[in-house]
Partner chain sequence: MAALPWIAALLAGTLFGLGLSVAQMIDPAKVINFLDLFGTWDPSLALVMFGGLVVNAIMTPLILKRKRPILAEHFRLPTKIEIDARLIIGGIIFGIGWGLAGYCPGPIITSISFINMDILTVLLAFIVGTAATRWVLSKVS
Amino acid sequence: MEIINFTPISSLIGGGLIGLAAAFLLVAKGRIAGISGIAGGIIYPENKGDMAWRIAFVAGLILGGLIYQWSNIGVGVEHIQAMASTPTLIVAGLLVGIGTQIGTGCTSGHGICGLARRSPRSLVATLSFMGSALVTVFIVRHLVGG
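Please write out the structure of this chain alone, matching the form predicted alone.
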């Protein structure tokens, strides 16, 4: 199998920025940079004083993707495009939301922040995420023929 999009420099820079953002949020607010928890705090606020930074965090995620899409940063890289129908994306989003509730966190919270804190629960969750992803890709690419 040929690697089509090998981008080690931008991947290293992106990973570093994610780590810095997670560390900054932990130091500045004492909060874990788990996206499901941050977004959930907007929908179901526990503390009104937390709303501004949560909205800024989510807006930054959205704006970052849009800026990348509209800029020439990814020269030579195809633009981001969903390869699934809108109903499929809606169902997938709902399933991810249900999974984050069952798993008490998402890949960013467990995989980035939880592992950095050496949380056994996050290790199990991350191994579950990665194992499920491997099985799903195998099924879709080799059994279903996607």
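Take the two forms, find the largest set of C-alpha atoms that superpose within 1.5 Å, and that set is the rigid core. Just so it is clear, the model here is predicted, and its values are computed rather than measured. Residue numbers count along the first chain shown, from 1. What changes on going to the form predicted together with the partner chain:
With a cut-off of 2 Å and the rigid core superposed, residue 98 has a Cα displacement that falls short of the cut-off between the two forms. After superposing the rigid core, the C-alpha of residue 120 moves by less than 2 Å between the two forms.
In the core-superposed comparison between the two forms, the C-alpha atom of residue 27 has shifted by less than 2 angstroms.
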Second form
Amino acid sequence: MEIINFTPISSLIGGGLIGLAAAFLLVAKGRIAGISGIAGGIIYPENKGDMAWRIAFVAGLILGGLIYQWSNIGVGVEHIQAMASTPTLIVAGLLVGIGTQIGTGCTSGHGICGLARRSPRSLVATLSFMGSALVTVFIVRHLVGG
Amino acid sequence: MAALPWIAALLAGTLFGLGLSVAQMIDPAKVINFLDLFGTWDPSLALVMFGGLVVNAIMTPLILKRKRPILAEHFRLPTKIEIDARLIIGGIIFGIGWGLAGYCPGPIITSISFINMDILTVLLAFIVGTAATRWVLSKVS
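Same protein, different condition: the form predicted alone was shown, now please give the form predicted together with the partner chain.
Everything in the complex follows now, all chains and molecules, and the chain you saw is the first one.
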């Protein structure tokens, strides 16, 4: 193993902001900041009366990215590139959508909010997606990609 | 003030998107290097989760001492406690997708702020996967 590009300060600050955002949504709206759940309620709504705050939150996710770019903090986005071919991106996006709806949560809802509430379900979900993501990268980078 | 709840949600989303950006989770190379434990490992994202968890683990119990949220009638927390196969299978499927391209749902959406063909591709596939699964789940349950 070789450790590269470690950015402890910006990672801790970014993580802290994410934690603050989740705590603020909980105290203001009483909701868990699970992105796949919030977005799922817009993409395929179960309750049309429950849309406005979801759309506002998702708009905020994009606005947060724009503020990051406008304010010139951090390393910017110019260097960012997709790490996979178009067919792989399609398969990946589909699997992320399918898996988060079947498993009722993603990195935010299970990984940050659920673990903070000490939810056993979220612990199992987090271990499942972390484990399969590690195995997937190992296979793609070291077995297939060689 | 009917607008207050969605202004609060906009603010929460903005902080979240800024956090994802500052933490560079919007860079799939950084995410995949974090997941590449046996190659070029970048431990940064462990600290993103750690930072988010510590803040949240301290604040959540304090918040839940309140009788209700500030701008809503009651807290809406997940009530299900049983650990079933669906939870694990869903997690595994999501993890494969996350590992293949380095995109989980938050970064997919925040990356719309600098959208290009690759991001649009992942976004549309994510929307199709989400919609199809929710449709199927609504039929079977």
